[in-house]
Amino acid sequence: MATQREDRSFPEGFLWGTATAAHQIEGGNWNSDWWEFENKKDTVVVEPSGDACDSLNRWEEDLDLVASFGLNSYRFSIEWSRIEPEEGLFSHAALDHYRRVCLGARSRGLLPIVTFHHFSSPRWFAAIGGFESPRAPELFGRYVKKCSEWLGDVIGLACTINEPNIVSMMGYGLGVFPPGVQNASDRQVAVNAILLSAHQRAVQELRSGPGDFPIGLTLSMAELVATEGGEESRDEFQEVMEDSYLRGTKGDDFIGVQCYSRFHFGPQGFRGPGPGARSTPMGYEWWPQCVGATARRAAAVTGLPVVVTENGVSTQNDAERIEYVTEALVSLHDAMNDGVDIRGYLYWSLLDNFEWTFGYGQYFGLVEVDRASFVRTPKASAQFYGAVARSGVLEVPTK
């Protein structure tokens, strides 16, 4: 009996694309406050990112790849500690790397999506105070308005900070961020809004340099469910980890999305999703749904157009990754079929790379890097992922 399938068409410029951050997949990177806490004797890091993918000498393999898939747009973070290497003191060596690689990016049909901080800061920074400093608004705002003078012409779309909630909450809540403070609530919320007021300087200053594109925020979301008695842990994580932020992005072109699972909240608080429930190596509940509910109501809170920034899982079973896009672009076209305004998908990530505390042991990749040789290998799932940035057709088996 052949099988059924169900098509589900997806518009004309449309965004398909696919993600990385300098951190993860450079190499080197000495420099940052990064470097430094995954390399302390008692780091909470399981390895140090050394090489990474050593995709500072080879992007233009990377970008190829991109391409390759057929897919249209390429989202990069730019790096903070090799542009402004110390204070006041910024290196136009770095700034012409990083336009090359949107020219490069432009030159192979992608859309240039640029991140300017991608949780890695210069170490001089984080010897200030990081974003715990009154002065970040001001030093993150020069340092992207330099970034502008020398790349706004070029950018296809911008993304100031990546994930603010996160480093706030892994950095002053669990610790496995630096600076590695635990479970210091007060200064985590001053913290998120030393974070907001740095993005809100930086549309400031990308709006006034050369250029004109998109700028947004993205933020770490989690379709959040409470049980009878959580609801109020519930809404007090929605408000500090989602809220706060998604108040602030008023004026701002989009908000971008990034998801990977759903939160559960009981009567004690947060919980795991209980017995029997299906889970990723991440630990994450598998949830691709996550990626409708989450562009849904960022959408309902800021009234911005969406784009998912970030969405993706950790597996080395290759079948599981397409299962897990499948059904989460299923439920992104649902949600769009109800009016959400949804501009685009960047899967997570384009290669397996340096995954922050759990190092190299996570593989959310469509790329495979040999860690000896950085010898790449495309997955199934890249194909697969390809094939229907090309057509802008899903096809989803039915019964």
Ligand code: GCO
Contents of the next structure:
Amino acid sequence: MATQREDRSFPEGFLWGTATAAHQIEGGNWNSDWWEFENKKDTVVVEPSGDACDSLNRWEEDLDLVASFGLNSYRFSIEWSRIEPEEGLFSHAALDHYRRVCLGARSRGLLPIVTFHHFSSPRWFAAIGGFESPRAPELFGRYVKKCSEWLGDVIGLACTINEPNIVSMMGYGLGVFPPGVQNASDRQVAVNAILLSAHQRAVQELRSGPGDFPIGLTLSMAELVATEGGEESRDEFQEVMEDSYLRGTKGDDFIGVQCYSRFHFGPQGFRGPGPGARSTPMGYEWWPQCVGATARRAAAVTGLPVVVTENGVSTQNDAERIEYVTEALVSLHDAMNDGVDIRGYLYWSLLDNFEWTFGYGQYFGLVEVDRASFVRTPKASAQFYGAVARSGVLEVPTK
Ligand code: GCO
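Please could you give me the other form, the form predicted in complex with ligand GCO, since above is the form predicted on its own?
Now the complete complex, all chains and molecules, led by this one.
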């Protein structure tokens, strides 16, 4: 029987992009807490980031790829440890580098979506306690102000802090991010509060600087499912990891939603998806429709427009990536049809890159990167996703 299909049309002006992060793609980020964390003797990180994808040098090649797919935006992060290598010492060369990246994006018809903090911090900042330090909001605000002076007129959309909830949970809960502290829930909650005030300080600095662009934070979210007796632990997780931040975005211009799957909660708390559930190499349940669910909840709690600033799947089966993105976009389109104000979707990630504690063993990219030569090879999913972006129409095969 011929394959039928239904078309899902997205509005004019919808942001179709892809996302990366400095530490995961640039290479040589030796002055950061992550470099120290991944190279220390007893590290939990499977391998160091090293040269990553050499994007500090190959950023024009990366922009050419994004534009060649037909996307209209590119999210990347600027690296604090390059901008402010020592406390109070700012590198004009580094600021100018990121200005060139913003201008390069614009010259290729790509809206530059700039993240000011994507997990990595300068060593000097980590040495004074990082986001446990009461000085963090002032220090982060000063860094953002300096960036705003240099880049404000060329930024298209600003993400202050990437997944602050993950910074605290992984750093002070699971201990697999710097500073590698385990089960310190009081410190995790305290760090959440400081991260949120750092975000709010950054919003003020960006608002008072040059340029006029939407500002928000990007939050790691998941579709949270409670089975009988799991409601309390689900609600506790939701409060610490999501709602405490969602409430703190009052006055922002958008909420960046980043989700990959759903999490289950039973009478004993967090539990797996149960036998036979399809999963991904990251160990997540295969659940792309989490995108629509989390966008709906973020919009309902914040009242803000939503940008899906990250969503994607780690797989070496590129057809699976196409399947995942298709299902994710259908769930997003359903939410938009129900009136949720969703402004864009940024696929994570442009490149196969350094996946933090997992090293280079995960493959989220639309583009393969040779680990020795750094040669970039677009995958079929890049052409698929670019075709959706160019037409604004997702063709969904129906049975
Ligand atoms: C995150 C980070 C990204 C990850 C991506 C895949 O959400 O953890 O923003 O740096 O690489 O999410 O895990």
